[in-house]
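The data below hold one chain only, encoded as structure tokens and taken in the form predicted alone.
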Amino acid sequence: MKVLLINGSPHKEGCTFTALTEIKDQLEKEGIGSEIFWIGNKPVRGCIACGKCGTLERCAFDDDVANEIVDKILESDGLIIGSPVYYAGPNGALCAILDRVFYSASSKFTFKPGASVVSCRRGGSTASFDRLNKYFTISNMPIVASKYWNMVHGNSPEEVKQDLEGLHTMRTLARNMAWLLKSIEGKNLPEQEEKVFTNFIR
């Protein structure tokens, strides 16, 4: 089994990476493979609602990491998305990528456990946490919880390492993810109805 951890920070080894590394180390202790994938810091595209992913089954734009992330999620059993907090929200580049990833391929992510992690200096963490979790709740993905909201505080990796409660929360999240993956392995999953779309037009 494997969990993909997405580092949605423009800094490859900053505060978000520090939180994800704590999770990765605990997952490995639980016998679960993992990979931290960095989205990078190059320009990315937002969704333009072209609808071509409906026939291509992937985003029409292939000049950034969106389609690579789709492939990595499909190869993984669980997903954890990490982001710094900017203006009480996740990194905009990360959200632009995730909008395209989930719009083009979320039907293939059904029943993959997901979790989000945020890193902030002080405030805005719960709003960011809520924003990221919405990708899972609309995609039929069970959300993995911890003993507190999945956040760490600090303005540098060194400060994050001093957030003992935050690191404890990360390790608990990892153990809960490992437990859920092992619990559902080989089990019969719920039957799925065909999706119904309702538009409200007046």
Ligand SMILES: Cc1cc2nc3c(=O)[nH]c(=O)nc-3n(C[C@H](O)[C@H](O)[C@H](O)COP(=O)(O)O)c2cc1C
The other form holds:
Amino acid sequence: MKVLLINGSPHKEGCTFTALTEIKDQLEKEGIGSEIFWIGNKPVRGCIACGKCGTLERCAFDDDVANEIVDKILESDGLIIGSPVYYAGPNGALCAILDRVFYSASSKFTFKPGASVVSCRRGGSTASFDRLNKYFTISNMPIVASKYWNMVHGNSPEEVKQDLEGLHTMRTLARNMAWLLKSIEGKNLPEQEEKVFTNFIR
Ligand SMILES: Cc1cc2nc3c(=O)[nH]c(=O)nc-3n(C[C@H](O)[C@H](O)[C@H](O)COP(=O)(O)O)c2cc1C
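Having displayed the form predicted alone, please output the structure of the form predicted together with this ligand.
In what comes next, the whole complex appears, and the chain from above leads the way.
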């Protein structure tokens, strides 16, 4: 079993990475494989609502990491998305990518457990956490909880390492993710009705 951890920060080994590493190390202790995938710091596209993914089942644009992330999620059993907090929301570049990842392929992510993790200096963490969790709750992906909302505080990796409660929250999240993955392995998944799709005007 494998969990994909997305580092949605422009810093390859910053605070978000430090939180994800705590999760990765604990997953390893639980016998679960994992990979931290960094989104990088090159320009990324936002969704242009062209709708081509409806037939392609992937984003029409292949010039950034969006489709690579789709492939990596499909190969994984669980997903953890990490982001720094920017103006009380997740990193805009990460959201631009995730909009395209989920819009094009989320129907294939059904019942993969997901969790999000945010890293901030001081404030805006719960709003960012809520925003990221929205990707899971519209995609039939069970959300894995911890003992607190999944956040670490600090402006540098060294400060994050001093956030002992934050790190404890990360390890608990990893244990809970491992437990859920092992619990549902080989189990029948709920039957799904055909999607009912209405706009409010009709
Ligand atoms: C553009 C920008 C906006 C930020 N906005 C916030 C914020 O609203 N609240 C906060 O606590 N920290 C904010 N920060 C600080 C980062 O969230 C914080 O340093 C984070 O831990 C960095 O994680 P990283 O090292 O993984 O990039 C901001 C940083 C930047 C660059």
